[in-house]
Amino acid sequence: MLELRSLTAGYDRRDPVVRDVSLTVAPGESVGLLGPSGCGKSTLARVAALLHRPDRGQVVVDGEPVHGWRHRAPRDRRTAFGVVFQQPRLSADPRLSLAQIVAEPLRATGRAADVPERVPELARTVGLGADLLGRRPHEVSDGQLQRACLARALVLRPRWLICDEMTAMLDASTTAALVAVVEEYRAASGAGLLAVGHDRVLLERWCERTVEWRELTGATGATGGSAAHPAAE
């Protein structure tokens, strides 16, 4: 189980934009994180994917309390959770090609042996020929940069997901394809997803739960509007 407990969070402690969210996600299941730009979803989701250290509150995996955050997480909690950003071009070294883009985490976890295998297996998996692993993200689309970074996300075999906004700059066929991919890999490993967005539509029939910003904080006010940037929440 993931729960995020009375989360209280943001980037200046006098002006939180996360004040006192809980939120649950159990194994196996999906749900969805649907609000407007700029409320905060992508600054929870970044507090459960452990990259983002809350200014109170607790998140409590498989029942025990996170104390270490980022890389002061340990390595198989830290390597649990799976991440997909909005931007790919914002979360992809512009240095390396797609191919060292996947292989990132093997490669910073000490699994550099299970490159050969792994990189191709996740190409296929997330509909990358075999011509575009050689190229860097200058060179390939925002699509095809995304594959990379969900097979990226994928390469460690996750128990959680986290998708943020993951389809925002995508097309409607890439959307569609990056989603099966997400849904073929749970339905095969049992991992557990968030995934946080702005497109009810797409939530809706994506996720067994949505779930809106304001039913968590007791806001008013419509939910929608035009992607999120993820430095604004």
Partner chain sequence: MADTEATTGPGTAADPVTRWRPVAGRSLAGARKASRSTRAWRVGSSAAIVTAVVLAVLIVPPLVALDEQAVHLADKLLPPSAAHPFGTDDVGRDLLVRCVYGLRVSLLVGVVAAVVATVIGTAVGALAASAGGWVDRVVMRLVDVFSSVPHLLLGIFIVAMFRPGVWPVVISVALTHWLSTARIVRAEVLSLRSRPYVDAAISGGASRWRVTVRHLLPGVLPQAGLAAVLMVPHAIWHESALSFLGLGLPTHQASLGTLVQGARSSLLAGDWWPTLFPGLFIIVPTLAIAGLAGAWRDRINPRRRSELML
Contents of the next structure:
Amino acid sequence: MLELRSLTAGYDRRDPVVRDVSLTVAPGESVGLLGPSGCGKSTLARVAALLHRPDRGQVVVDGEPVHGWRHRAPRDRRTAFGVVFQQPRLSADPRLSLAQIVAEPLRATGRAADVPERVPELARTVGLGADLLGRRPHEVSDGQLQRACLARALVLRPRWLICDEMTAMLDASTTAALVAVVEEYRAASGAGLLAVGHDRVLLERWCERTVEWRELTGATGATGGSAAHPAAE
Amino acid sequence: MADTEATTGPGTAADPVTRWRPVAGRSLAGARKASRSTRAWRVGSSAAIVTAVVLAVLIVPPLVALDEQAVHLADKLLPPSAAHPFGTDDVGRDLLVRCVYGLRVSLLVGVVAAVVATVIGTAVGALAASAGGWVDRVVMRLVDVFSSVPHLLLGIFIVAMFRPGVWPVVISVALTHWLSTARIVRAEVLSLRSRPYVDAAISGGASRWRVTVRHLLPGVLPQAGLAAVLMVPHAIWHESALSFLGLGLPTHQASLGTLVQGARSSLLAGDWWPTLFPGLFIIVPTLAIAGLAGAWRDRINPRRRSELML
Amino acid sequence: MTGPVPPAGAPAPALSVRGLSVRFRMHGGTHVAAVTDARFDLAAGECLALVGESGCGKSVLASALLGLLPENAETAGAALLGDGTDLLTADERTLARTVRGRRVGLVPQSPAAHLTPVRTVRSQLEETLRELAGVRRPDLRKAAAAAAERASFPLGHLDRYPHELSGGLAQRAATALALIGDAPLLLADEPTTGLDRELVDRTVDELRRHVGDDRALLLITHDLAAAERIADRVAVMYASRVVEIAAADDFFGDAGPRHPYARGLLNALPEREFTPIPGMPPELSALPGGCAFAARCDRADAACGTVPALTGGVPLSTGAGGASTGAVPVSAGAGVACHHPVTAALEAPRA
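Can you switch from the form predicted alone and show the form predicted in complex with its partner chain instead?
Okay, now the whole complex, with that chain kicking things off.
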């Protein structure tokens, strides 16, 4: 169980972007979180992946409350989450080859011995050819790079997947391909998914359950939902 | 719809008569080319000067058995001539030889001090940025405090604690010059640290140390290296200033600073060469080094677009 | 083939692209073909959506039309404006003084990067008005407000700096700048990347509104929904070539795309089958000799060893002979570059 309880988070304590949000993802469940740009859903995703410390509230993973975020979280806690971000260009270290990017979590957790087996296997899963694996990020397209980023998120076999606008920069075919990879992995591993995005059609097709950002923020949600967002200045 | 006009033939793919035109034929591209050739000239001349200087200080003293300290009182203050291209000083020492030896000392001081300062600055900056919190605040306030004291004053204070010599000068220059590098490295690490790929590394189980060494430091090294090269001329000037004030090297040891200092009295007498040539030796090589560093900066500019705009 | 458009009875198209090709010289003398033999017309009042995945060459095509290619690029063919100016061969002075902003307006991909960060929206609008429209000081303030209003940019935000604007507002500020020159041709390069659906719809609707009856819009996007919303015609690009041009009603309607790639792309949408096209597109530096899609195509056979021409007619036979078999040369209106185009109707999207 991944439980987000009354979370308040942001980058300025006086003006948090996430106010009092609660959300629960069951093991094996896929939850789509729909919200307009800039509403704070990406911040919530980072809190859920233990990458951003909330100002208030609690994250409970499998019954255990989380006390540390980022490096302060125990390593096996952190690696229970696979994270994919919106912009592959910013999510990949520009100096590493795609193969190194995928292998990095294995090396960081002292499992370098698994690299020769796991990296080609995952490259096949996400549809990256051997010639692409040797390239660096600036030599491949956004779609190819995002495939590598998804492979990196899966390489440690996480129990939870957090996909933050994973497909926003991608064309329809690559989107369908990456979603298929995620679903295949979840079917095999029973991992839970929190997919954050703004594309209702996509999330409703992808996830078992879709929740709206404004439902989560409840009474305190000042924006009143997507209809009122920047449109209404 | 838009059927205003039909093409006259099918767009066959293997069109053998595709006539390619280079984009560079455009006038602005021409202007750009001109600026590129001046840039090439600048880089080329800078590289030539730096190479000549390095060769001169490395090869000439061991190979050419000239004694920079040889005193010939009969030949004192001779203007430039075939025998003494830079003339002689007030005790008849050959100024060309002394300039080469002086440059050797100044360059050594400059390079060593710049390297030491860069290592200190990079370590402090990276530590402050990756530790964050109170460590960052304390360290950076200390940097501010040190920066608020004029460099030269601080440098004088440091050399004053030692007997005159090369190493006190190196220490003095290094300890006053790492501050800006620390600031640059800290800012760079902070900006890199907020990139999603660092988030991804943390989520992938990377330790603080691994994130710093594998993802952050390689990202700041080009900047730090550039800062180091730009610091060399600065350090040479600093050494010269200290020596000119009589606080750096002992006056008998030739450095560019002591040479200029020793020549002050003859300048008043109307003899221009003992100050001009050491002065040129300070200015020209430092400009050349700065020119090369500028070219390097253009190369590592992260905003440079990749060749393919796909 | 690439000569100027003959002055026929009908007005010349706002943009006429004839055999436009772009390649990049790489280290070691190799070439990367980014755009190969693109040809299409764009009439006033029309919106053509150029769709394709990232890396297919569509952004390079846009850069070529704006004269913004890097120095290692080479071009071929022609891209003629309504008055006969060839965008590919015009010199930089002409482009800078009379084309960019005045005859071709650009709505950029990332408005935040396109706006000058240290100046307010108002000062950027005023500068552009001074430069492009020759507006003088006393009228400048009013003109800036009018320009902002045209792009529905709220007047209360005029004195803000770009970083103080939301994504949607930054997009509108960039659109307002692009519209100042009253250019007859608007070029929108991925104007909706990263925006949410509502802002996408709003942005493209605004673009469509500005096109009206006398301007033309080339919308370059990977977002098929945005294309469906406003395009009159759709051009699909794959591995540097335009593989299909079709009326948007046919493309998104019952008839469906006829090129297997275009059909696959449409079927990958979550509201349709949500199945990816197998495989990945070829590298532009190593394009196969024949049809670039053949390796991923279930209809491929021996005929696909030759590159199919963009033709308007249905081939009479699918046997040997391929491209020349009874194929009608494409009109500027519609066509498909495939030896075995799909003819079956498209399954309707899910409700």
